[in-house]
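In the form predicted on its own, a lone chain appears below as structure tokens.
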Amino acid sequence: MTTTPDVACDLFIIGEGLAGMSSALFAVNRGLRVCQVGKSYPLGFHSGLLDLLCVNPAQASSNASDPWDAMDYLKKTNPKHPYAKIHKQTIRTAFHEVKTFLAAQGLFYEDLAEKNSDVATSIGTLKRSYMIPLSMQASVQALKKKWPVLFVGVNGLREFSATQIKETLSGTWPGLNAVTLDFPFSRPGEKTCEHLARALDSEKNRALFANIIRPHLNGEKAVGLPPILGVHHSTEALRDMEHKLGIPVFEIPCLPPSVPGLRLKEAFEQGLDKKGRVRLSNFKIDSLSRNNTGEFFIRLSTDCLTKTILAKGIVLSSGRFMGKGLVADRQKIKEAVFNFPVVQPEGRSTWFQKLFFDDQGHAINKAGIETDSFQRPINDHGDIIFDNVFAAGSILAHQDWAREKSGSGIAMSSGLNAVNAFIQSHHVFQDIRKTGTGM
């Protein structure tokens, strides 16, 4: 290819969900030049909770307290699952590296004794997760110790009902109270968590809101709020509200669009940009070709711009249907970028069970790309399609991340596995070119 590219990189990462962002992080941390393309919205749907494996694979309807024990069973019973191809130490490293990176951006997470923990949700159920953001950690302690808690809603915030949370949980959690208040200096009408969170980045607004909440406290040991404790300064906002109210405060995850997900998105974007990642959001891939050295030449465009990229390798982390990594027509499911073969049910009539909440789940939710142990996509005969393309995240076949509650763990650990595989294989390619010998 004689055309001079606009960007030359080691890894071209497709997708800006958690798998794509994590892959970019792991790559730049290992000294690779990274270019990333995708849509900017996927993390806006993320709850902010980083799941590892929260459902016991031996009993689909039961929660797993120890995700590592559950993973051992999962690997034995589903040897094609993405976790079965990843060493436990790689998974631990992925979580630790992401946790360290986010902390450097002011967004703090904890894995509590390496066990799963329960937090309250906005519909009054309990959500089990592995790594909990600081803004939700007091919820874990309050639930375990059955503290009396005041749940505080905001008039006009339709996706959060303090009364519903109280009524749903009161059977197993005594001493709960609820109140719905006007938000200071806000206009009447519908509100969103994001608008309220950006307002509470201001200390002045936090003081006003705390003054409104304080008279309603009557011996409670904690306050539960919608996820509105700031966007850019969430840790500062949390600690400030706790100081002003004199008791622990925690957020309760809501339906998307998600403020904790927005915090993740902004932390990744800002932190990765500082590390030198080239980001081309909202570009679409027009074409990919491969030169005689195996590198990819990628042409991208928007409505008014075009860019060309030369990449030594690619991580395909474009997601499933919501991320448009997979697309479905009336006959079958297709992969959108390379047209890789997709593992899927034989016919459309077998995509779904008759019951929406069937214990076995729906077959379509395990559709995806089949890979070898290095996460390189393979064809129907088991042959590697490209030796320098790696798949990561929810596009991988043989897992139902929503039912397993394993999406974040699969995204991060498969991202690290893909980056490590690229580094290993790239060194092999370099050795081959130097010596002129094959494998």
The other form holds:
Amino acid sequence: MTTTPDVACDLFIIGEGLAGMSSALFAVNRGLRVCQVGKSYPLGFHSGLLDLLCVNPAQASSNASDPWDAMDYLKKTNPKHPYAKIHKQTIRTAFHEVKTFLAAQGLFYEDLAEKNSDVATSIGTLKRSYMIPLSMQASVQALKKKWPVLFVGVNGLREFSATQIKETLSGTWPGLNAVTLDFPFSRPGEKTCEHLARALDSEKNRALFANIIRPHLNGEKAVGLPPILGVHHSTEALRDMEHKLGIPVFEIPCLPPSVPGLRLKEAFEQGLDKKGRVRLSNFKIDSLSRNNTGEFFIRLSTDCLTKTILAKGIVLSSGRFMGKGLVADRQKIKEAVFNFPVVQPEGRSTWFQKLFFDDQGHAINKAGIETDSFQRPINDHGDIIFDNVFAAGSILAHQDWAREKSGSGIAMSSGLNAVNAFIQSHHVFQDIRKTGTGM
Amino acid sequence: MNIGDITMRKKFKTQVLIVGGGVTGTSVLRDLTLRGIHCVLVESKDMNAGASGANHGLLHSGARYAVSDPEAALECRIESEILKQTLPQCIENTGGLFVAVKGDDENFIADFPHYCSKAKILAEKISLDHARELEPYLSGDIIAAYRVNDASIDPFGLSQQNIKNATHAGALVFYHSRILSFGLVNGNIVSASLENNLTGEMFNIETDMVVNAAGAWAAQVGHKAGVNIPMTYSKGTLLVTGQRIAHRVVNRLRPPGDADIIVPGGTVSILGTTSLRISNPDDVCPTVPETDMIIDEGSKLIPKLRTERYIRAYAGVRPLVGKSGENGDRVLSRGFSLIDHSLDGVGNFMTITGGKLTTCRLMAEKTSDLVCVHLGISQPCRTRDIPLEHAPECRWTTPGASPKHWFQKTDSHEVLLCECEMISTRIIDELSQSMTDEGQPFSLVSLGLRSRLGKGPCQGAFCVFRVTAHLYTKKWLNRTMGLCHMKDFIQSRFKGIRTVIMGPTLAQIELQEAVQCGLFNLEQN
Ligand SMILES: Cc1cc2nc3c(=O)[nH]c(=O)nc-3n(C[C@H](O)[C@H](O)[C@H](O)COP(=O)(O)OP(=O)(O)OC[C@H]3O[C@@H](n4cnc5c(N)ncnc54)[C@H](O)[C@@H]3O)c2cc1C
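For comparison with the form predicted on its own, please write out the form predicted in complex with the partner chain.
The complete assembly is shown below, putting the previous chain first.
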């Protein structure tokens, strides 16, 4: 390990999903030097809703309105669940810190009295979540108070049918209306939410769009739109549309690629850059070795560049199969970077239930990395593998986030738990004192 | 049931009632209709819900049976030549290879060309280098290669066109309609009472004759008429690759065995099959050990199959009439059985089962001939010469048809709903209209049977939402109907992909679950 690294950092973060991004945030906020690597585009798939917990698969039919109560029950019935290893206060802090950070980037989120809230989705189902982006907050009110709403679709926007939402919800929600319009000055044919959202970053286009919506309003108290209200100026776009139409406007979450997810991604990228995080996007890890003081020496490359990094600790937030944190052949699941042991079901025959929508969920979803209560991966005997490597996010075992609606909460709170644990370990403490960059 | 019920029931009257909407039943429907005989076809599920929707799609040249079953081989040769003339729109005339690898039976290899020539089946010996030139992914271990006239056929297009042609001429078709009982008078069936599985509606059909073309379920239908048909069943599993592996049909040159045929189907290849004795033809699905075995065995012929991405697995059931022979199920299953049940005491009832997709026209001809004898009608079979007219709405199951349409489209408002298979709004509208015109119950699953919806690499994970959105906007769906349709469709696709979820497919399923459960909460709706 005699080579001088290109970058020396405290924490090296693997992954650019919500767990990686929020870990990076918590680390830079605490004065750590952070280097982050990732290559996929995971936040682009994020719905924009920050879930905490709604469902405990042990009582499949329940759909908790109080996530904190649900969590107490979860800890009892599934003591190995990631939440069971994290203090509630840490979870609260994680949500709060992310919310404050996003607000500073102009992206506003709110939890409503620390409870879960329902919003309508683009297929007319209800989605329960915890921290709701500003652009969807009127949706919660509208649903709760059964306001008459006009849903507006756009011709060529294939994943969104205003009629579908209206028809599917009408049985329990009277006074709904739907209309599908041609987007102003656009050619016929396919549209994507992202294209429309970029167009609506401009006030001129919003005025045109509002003009064609207005004649269809007939006493409704709110307007529901696909998630297209701007990318970089979404708050302004929302307020402006509400002003132009004279009633509350909200976005309806829809199939990815998702604009609310894109906003999250851009907010994190810009905010973290300002805070001095070193980002090595699209690099891949070629090798990783640990010296006798426990520091990691990491070689990374792209097609034409190589970089070397010396890191005092690592957060492994590389996701599951989509993020390539986990990989599998025909029989076995492996962890891709360290080859950490993966808790997993017996063999492929037991990975999935026969029914896709089985209440119990699929066994493979609970496969992943098992950690101690400091997010450090442990082996089959329960011993930690490295004292300075921490796992966070969906790669963790014993959770089924898609069914539990716990993905964002696990990502952020395990990220904070990991960063806190790292700081408590003495390597770093000394370093922070020496360089005096503490918070 | 009270008398009021009976008088309220809808009644239909026909000359021939055909039970079973697979390739055999629909071919009988067309044959009899061409002879001017009025028919009603009833199917308990949907078109090609049985073996006809769960096979290789191989239009056999006959070479495969040349050694084991020369009679069936000859039938295949003649029938495949006829279908290439009368149904070119559903056939890709790929040609085929028979290839042996190290360790395969030398005697069989030596006999093969001899038996083929006896049945006038083309089997041209080619050099190993030439074989690898034609099919670059062939194993380095091949020891013999022959070129044959195999082709690939779209069984959905075949059945759909049989049905369209017949219904245009006045025949009636009822899907999702189950026979509850037959009414017998003096040893003849005079009527059938049926129930629509979706609506619960009951109705009656009066008929002069009944043709049982219920495939593996023929014994169950026979039972309702008090006739015993001894049957056993053999399950076959098939895998679909994510891309087309070979241009031609590739057969292993050995006695028919497991996983020894790879058939191209448009942009994919279909690998199989297996033969497992089962006692009940219902609810068969592939298992993980079966899919593993097929991959291991198939990769001996084409090594790339070991690491290939598989998008789907499915299983079909071969009916075996009579007691199983000593040579195993594969040998028994090929020939067809036409049983005249007069001998069993029901005068106007017959069963046609077994056989092959390749010989369905011949099976229909023989059956219809027998029907004519019973009805005292002397009308010759005309399906040898008259091409199946190409009804436009029947073309969407054939690989390549949707992309071709897309690139020639003229309406700029038309958009693609499924990118993998290039299915556009126009195709969905056309099929929805056609099903509504026929009075068929409408669902995403039935749209899938009549197009390539959900058959591409993403298996419908995304297009199911786009298609549903479109159907609502165009008012084909209303209220909460879409939720059930989406869930049924997603489950029908999942059933196919469950055993081949491995490697990179896990990422696709994870995304699917993130959207369908994580965002849409569909599991709770
Ligand atoms: C795995 C496998 C691979 C094959 N590969 C090939 C191949 O490559 N080439 C080839 O030529 N042949 C192949 N075959 C054979 C071919 O698929 C069959 O011969 C053909 O599909 C049989 O058609 P069918 O209409 O007789 O039966 P089916 O398609 O099974 O039709 C019977 C129908 O009857 C319906 N039914 C059942 N009970 C009732 C009832 N009570 N009332 C109303 N309807 C009822 C069923 O729902 C079903 O739709 C294969 C078969 C299998 C199983």
